[in-house]
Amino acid sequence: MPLNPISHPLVSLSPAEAAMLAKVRALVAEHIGPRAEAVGQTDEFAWDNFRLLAREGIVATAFPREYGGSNASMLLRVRIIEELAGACTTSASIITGTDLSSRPIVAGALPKIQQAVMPDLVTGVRQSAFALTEPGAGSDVARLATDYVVQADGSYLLNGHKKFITRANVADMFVAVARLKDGPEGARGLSAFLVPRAAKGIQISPIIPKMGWNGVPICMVDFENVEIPADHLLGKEGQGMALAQDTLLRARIGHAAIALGRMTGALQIATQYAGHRKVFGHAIGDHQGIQWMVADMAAQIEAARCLVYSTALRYDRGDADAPVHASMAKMHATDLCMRLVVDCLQLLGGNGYLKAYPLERFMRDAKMNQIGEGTSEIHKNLIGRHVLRMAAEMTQHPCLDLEPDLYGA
């Protein structure tokens, strides 16, 4: 089993899709990988990487064909993200972030709005940012407090505070989810809007420093009496939660793909180092203890790969259980990635702790995958409730007697 497979039994690509994946591999080998460390040193937006991925049509995989995109399957996108993440989290997150910030536009914007903005999003001339998270509402989207009112002319007035908004400082537009003021509580009161950056009343904070994921900065965004044209509503009023959920579903699969790619790359780095570095007259990899560590990691990565790929297949065919499988893939792959990157760094010894070697950067980046788009703990809640609900709906197990007569009475 190759460390980073070109083919896989769960992946069947058309010639065009295979060519796209080969292009991504070449970009990683020739451009993205060699400069990944430099990109990861500062948290300014990685314009060179973004423009390269846009120019080569990788960004376009998130968009419909009628606007210049390639409408790639989720399975192909997972493979693309995996390849990028094996060397550069920044580049992988550019692809997942484009999907996250644009999906509500693809799914809910009026045709005339799509015609106005989509071609530029496809080519990278313009960017959008997904303004969802707030100080009091992260994973619990139904508690969003940013609100809007409908004005007499049908336009909207938006007020609220958003935090941790990726690309906010470079975005040309925002997808903002807000609650109808004095409207229904919970998910029913949420709507989504496309908000031009040029609108009056938008304030964007300086870049917020963070541990890793450099090259894709985050900022706070304030909306103060921001007027939004009536035709900038995405979907219908009250559909904000549905648009957000589909967007987050795709993003969770993307996080799982990033984690899969990163731990695959980490294992490749660690094993190649182990074959080169000698201690006590022998390569590190000659020692049985190291071989057992590597064997465990390779088996666990392949199990995670099968879970992530099968989740992408479920999404592509519209499986109703795709959301819970996305939670499983996201939770399992990101938690595993954190553990395996630490173990891979350990194989490099003191060198692994140095910035001169890539696993220091890999370890800092790995933590974010466990937090973004729902923490691992949130996904455990979702999965646990689903499993218990399914068990209640099944016929009783033939070996189970819920009320055994323990005393022969």
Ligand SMILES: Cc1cc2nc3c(=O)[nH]c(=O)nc-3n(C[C@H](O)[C@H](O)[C@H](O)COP(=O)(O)OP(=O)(O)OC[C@H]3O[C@@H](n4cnc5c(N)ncnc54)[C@H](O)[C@@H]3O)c2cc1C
Given for the second form:
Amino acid sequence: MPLNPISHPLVSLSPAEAAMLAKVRALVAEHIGPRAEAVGQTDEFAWDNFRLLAREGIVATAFPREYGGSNASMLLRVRIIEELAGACTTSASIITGTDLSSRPIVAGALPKIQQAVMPDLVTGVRQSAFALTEPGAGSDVARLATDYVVQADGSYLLNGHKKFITRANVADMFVAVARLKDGPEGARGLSAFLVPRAAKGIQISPIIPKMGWNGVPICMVDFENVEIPADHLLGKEGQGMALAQDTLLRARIGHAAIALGRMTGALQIATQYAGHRKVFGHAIGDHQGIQWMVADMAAQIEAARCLVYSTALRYDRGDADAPVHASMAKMHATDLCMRLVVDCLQLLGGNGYLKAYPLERFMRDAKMNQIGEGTSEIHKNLIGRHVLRMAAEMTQHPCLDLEPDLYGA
Ligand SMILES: Cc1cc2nc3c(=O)[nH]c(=O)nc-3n(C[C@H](O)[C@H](O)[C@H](O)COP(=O)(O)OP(=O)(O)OC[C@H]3O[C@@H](n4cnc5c(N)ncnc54)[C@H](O)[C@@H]3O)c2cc1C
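Given the form predicted alone above, what does the protein look like in the form predicted together with the ligand?
All chains and molecules follow, beginning with the one already shown.
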């Protein structure tokens, strides 16, 4: 159901998974929802929410069992993120952001480094940040310019500037992607490193003010002759782009889940308001024009929900086409969320525009989902190219005759 996805034909959870989800629902109802407005007002790191989510084992869902995590399926994570985002983008973003910033450590760090840092990441004692974007490389990350050299003792020396790095002000370590100086151009020259915050030569800017998405601040991060021990390389040299793509794939599904949760929450708020507010002697929900709007929104949300859940299922099965489905889910759910949140706000009339009601916050937060982890335009490029490649590989449609070329097309 559009407003209450507690059971869904695409979601089958074990009793332990269902209990985890029920716990998240209870946390949202009792703690996260009631204080979402306050958390969303200032752009300071939302320590209370982070600690709550860590204490309750929600942060741990992104980590392997051997280090204390619960290695949750993507489907369960999508459901958790969706529940959180229905009330509080900050909390949902803490969960997706933990995955974003830790995934290269899970996927690429040496076992001894994992042993050293992962238990603390699982419990929230320490945090990491993911430093990929640069002033000259956002959508086009293969062009990033932060560089490294390999020193005689095998350690690395890192130089460069990173922009818009979430949690940089509170992170204990950074996953930084950099290019081998004078090495191969493009993606082949990229490697990923785990950079301890305590390393000399790291400068973190003051928090950069932004439109919304508060509680998870962003900063610029400068690396100047930062020494990185040899064993802090993630994966192998040259695997930086592969690790980043693996990370972004999970984060894109996370963005889609946030958008799904937010638009579900927005529709609940708008329809409950529409049942309550009276104009011309009737609740606004009694007017056919409003019912049609609600019907369109409900149907669109359910269609997006099926796309997001099936993408998570494909990811969990390890399907080769999970990335293009993640692009479709991210593009579709985040663009739809932006439109629907605006329409839901409209249903509240003047109240919708006030800070006293949650939808102005939802609207400001919604914009970010269309930008982070690949903008909607970049996902359109990826999907469009994929579909055209597929078409070229398929046998010709039985109704299409390309020979003779009748009209010189
Ligand atoms: C709140 C916030 C948090 C962030 N957190 C992090 C983080 O933790 N770590 C990190 O590394 N980065 C982070 N980012 C950066 C984010 O991932 C980038 O902002 C995003 O990828 C877009 O890059 P850009 O801003 O450089 O935009 P640009 O690449 O400059 O794009 C500008 C516009 O041009 C469009 N465009 C670009 N190329 C094409 C094309 N080929 N075809 C059509 N249109 C195109 C884009 O869609 C966009 O609309 C964060 C950003 C924000 C705002």
